[in-house]
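The chain that follows stands alone, in the form predicted alone, written as structure tokens.
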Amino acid sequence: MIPATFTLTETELAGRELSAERLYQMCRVLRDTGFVVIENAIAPELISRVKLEHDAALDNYMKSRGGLAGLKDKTFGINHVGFFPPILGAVAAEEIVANPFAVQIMQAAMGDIRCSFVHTNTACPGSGYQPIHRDTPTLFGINNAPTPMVHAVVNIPLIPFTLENGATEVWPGTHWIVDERDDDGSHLEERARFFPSQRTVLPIGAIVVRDLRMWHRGVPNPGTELRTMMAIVYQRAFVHEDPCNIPQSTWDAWSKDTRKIFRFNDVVPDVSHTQRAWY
């Protein structure tokens, strides 16, 4: 088990509340090392729907394109897929969108926060290491002080993550460097052996928060399977991020406040929704 892991109590799950003590907790852990994971956090039969509805989607997507012979250089390190499901049906499921127990956590890490960005990760067989990276520099540049957490991403994986199939590699506390240039590449690669590493295995059902400049990457995927995580980004409600669009018939079957969190989208008709692509 990752030591910065949770298991939902019966009471927790049943009033899909965090105790103050534990969400202290958890937040404590994901100040301290830039990550969490809830375990039970969802329904296994809702994250079956999920990657049914996403598989289906995300093999037309990369039919369009050619496969991945396609797709070849266009990816981020290879045969990782990039992708921005439609945010129907299952997939925009409040507990998968708007999770009542990541919401908890990041509202009181970051207060009033916003989404706008809906995407999956995919280590097709054949895989290779991604690069370490960050997904966002920090606040203010380099040579400053370490700002609280202004970004973070949830992860769900759509299939158990194992060492065999790929579970993502990360270096717990590296949110929190801000004291070299802040690129990625050769110079994170160097930096990073003298941090310890973690890989993220996790069962079905469980989340990750993570503070998006933490240091990680995707590994080798040997298996057959595609090895999926939703990875969903929010942030503090002052932070600018370019609006997606949300199916009319999704914003209509959101509870307000879910609503909120995804203000500052465009609401359009189901026909008229389109999702971002990379390629």
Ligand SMILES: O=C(O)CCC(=O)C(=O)O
Contents of the next structure:
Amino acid sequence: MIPATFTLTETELAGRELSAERLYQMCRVLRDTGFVVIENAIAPELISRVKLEHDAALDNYMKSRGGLAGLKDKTFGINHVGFFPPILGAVAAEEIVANPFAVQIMQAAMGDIRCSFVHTNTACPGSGYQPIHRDTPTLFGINNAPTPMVHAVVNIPLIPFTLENGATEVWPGTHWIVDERDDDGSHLEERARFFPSQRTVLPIGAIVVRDLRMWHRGVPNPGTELRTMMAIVYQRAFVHEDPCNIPQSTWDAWSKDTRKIFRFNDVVPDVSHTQRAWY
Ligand SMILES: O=C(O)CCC(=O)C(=O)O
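With the form predicted alone in hand, show me what the form predicted together with this ligand looks like.
Now the complete complex, all chains and molecules, led by this one.
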């Protein structure tokens, strides 16, 4: 188990809420290391439904692009597929897109937040190493002083993540390293050789809240099963990113609190709901 891991108590699970003390601890771990893991935040039955629906949508998408062969040289790293699943059904469940524990942590860390996109990363069998990267540049390109966290991603594994099937590699503490521009990433590869990394070994039901600046990479999945994680990106509400649109039926099913996080997103009839695609 990775050190930055917490297990929810029965009381927290029943109340869908962290106590002030636990929230403080989790936010401190997130601030210190760049990520925090809750190992039992989501019911495994819901993850099974998300996986079924997601994999069917991913399969359609990949077929429409000629499969892995058609995506060759277009993905970020060999056989690493980035996909925007339709925000419908189990994928759109509030436990997934506005997980109460993740939201509590992110709101404590960043104040008012919005969600710009709902995405997944799949390390397909035969995947290679991605370049070490951050998912966002530093705010305003400021490279001589770290700012507080502005963007966070919530990762949710759809199968257990193991050392054997391609658990993401992360470099704790690197969200604070902002002394050089890293537009081309090459100095991250060089510096990471001298910096300890961890693999995000995770059970089903886990969530990871990660500062988007943290160095990380997708790694080989030599197995036979797709290794997918949801990657849902949130940011401080004053930061504009092009938001994904939301199908009306999904919007109608959401609570006031979830709608607040998606209030900058257009709501469209279900038939007009289009997710973006990298290719
Ligand atoms: O899938 C992973 O383990 C990491 C993916 C990733 O970091 C990316 O595609 O930007």
